[in-house]
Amino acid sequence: MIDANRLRTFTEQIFVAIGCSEADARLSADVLISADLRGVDSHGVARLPGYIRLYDHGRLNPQPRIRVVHETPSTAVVDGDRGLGLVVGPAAMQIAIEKARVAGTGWVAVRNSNHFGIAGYHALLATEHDMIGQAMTHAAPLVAPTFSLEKMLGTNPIAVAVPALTEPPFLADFASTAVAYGKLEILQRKGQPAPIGWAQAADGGPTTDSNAVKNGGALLPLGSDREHGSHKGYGLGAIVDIFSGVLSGANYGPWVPPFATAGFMQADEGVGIGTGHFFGAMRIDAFRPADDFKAHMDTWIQRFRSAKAVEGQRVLVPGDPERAMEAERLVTGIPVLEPVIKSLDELGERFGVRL
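With the form predicted together with another copy of the chain in mind, show the structure of this chain by itself.
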């Protein structure tokens, strides 16, 4: 277990060491540590070495000039200037929030960015202003559409955050796949098989091989197979890809560049500029008085949470499990796996920073 603040300070110092401003380093660390606190370990400090590899490959600009390249009263397209998605995301969300103040809603498509951490972090920013927040991003292809042998889409998550009055915000934040790739990685490490419906084999058939994605297979869309609605998960992932990539002028589909590998795609191989995201902010009182809405959200949340449940279980409201995890890990610290600690120590050594 490592104390969250110790991880936070270390992460900030690493980002400063590659040339980020103090403010950008602080924000980026906050996005990553927030993932660790909420139990989304795959999107936290475990990714720090990946961002540094991006920097080493010349794909990350530590001092980006993030700018609006096109706008209307309720929309903007933002060029992230190859900045950290962890910084570009909140900047774009802030523009969406400002648009919503004036026009009722704000919608920002982003290109020329890279991995932005957990989508929920960005969506939640809007709730502080009595707005509903939305954040989505595409990612490098790991997912086979229904009947496809090729990987065509990323895990393409979508997050929607809705403020309530006395209850904490509703926060749905989920990938458009049956499971995150991180869940297969956990089974790989343990040498255990995966449930049918998480991945497909190289021939497109069902498999329990937790290494299937590496062995020519692919992750499956939410729904797993045609009979259980995989075409719906594919549709959802496709919408995220079109909003994040085609609307913004970024790459899309199989052309989305990988997060941080050596064999990354050259700029001139793509169909657009870098990785894209899409953000939305809707002012509650552009629809009905904010306190009125938020009181009804309390009713919604309390009614769902009190639904009669299967024995031994409870019905949760989206956001509940992550919030409970955060409360726990703020006290206990964050369990960081040995290989992750090793990779962080290597970074520390390289940049003269101590974990």
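Okay, that was the form predicted together with another copy of the chain. Show me the form predicted on its own next.
What comes next is one chain alone, with no partners or other molecules.
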């Protein structure tokens, strides 16, 4: 167990060591540590070595010039200049928020970026302004569409954050796959098998091998197979890919460049520029008075939480488990697996930073 502030300081220092400004390093560390605090260990400090590998291979610009390359009063396309998605994402969401102030809604497509951490972090930024936030990103092809033997899509998450009056924001943040690839990485580090339905083997058959994706297999869409609705997960992933890639001018589908931790994959870039994201902000008072809406969100949240549940369980609202985990880990610290500790120690030794 490692104290969150200790991990945050270490992460900031590593980003500064590769040339990031102190402000960008602080923001990037905040995005990663927020994932760990909320229990999304697959997208926290375990990802730090991956960003450094991107830097080592010339795919990450630590001092990007993030700029708008096309816009209308309510939309924009942002070029991230190969910057950290952890920095490009919040910058693009801020543009969406500013456009929503003027036009009621703001929509921003991003190209030439990199992995942006947890989608929910970016979506929540809008709730601070009485707005509904939306964030999505595509990723390297790890996922086989229904009936496919080829990996064509990424885990392609979607996040929607909605403010309430006295209740914490509603936050739905989920991959369009049965599970995020980072969950398989955790099982690989532990030497454990994967549940049936997470991945398929190279021949398309079911498997419990947590290394299946590395061995020619693929992640499965949400639903796992056709009988359980995998075509719906495939559809969600396709929507994210089109909004993030085709609309922005980034690469898309099987051409999305791999994140460093998926270095076993070779993406053939060339249909666009880098990795893409898509953000939205909707001003609540463009639809109805904000406090009126938020009071009704309180009612919505409270009624769902009070729904009659099966014995021994209770109905949760999206965002509840993560908030409970954050409250716990702020006190107890963040559990970090030994292989992750080892990789962080190696970074610390390289850059002269003590964990």
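Worth saying up front: this structure is predicted, and the values here are computed from it rather than measured. Residue numbers count along the first chain shown, from 1. Think of the rigid core as the biggest set of C-alphas that the two forms share within 1.5 Å after superposition.
*Asks:* Can a Cα shift of no less than 2 Å be assigned to Asn251 between the two forms, given superposition on the rigid core?
*Replies:* Where the cores coincide, Asn251 shows only a C-alpha shift between the two forms that is less than 2 Å.
*Asks:* Aligning on the rigid core, do we see the C-alpha of Ala194 shift 2 angstroms or more between the two forms?
*Replies:* Comparing forms between the two forms, the Ala194 CA shifts at least 2 Å.
*Asks:* Taking the rigid core as reference, does Ser210 move its C-alpha 2 Å or further between the two forms?
*Replies:* After core superposition, the displacement of the Ser210 C-alpha between the two forms reaches the 2 Å mark, so yes.
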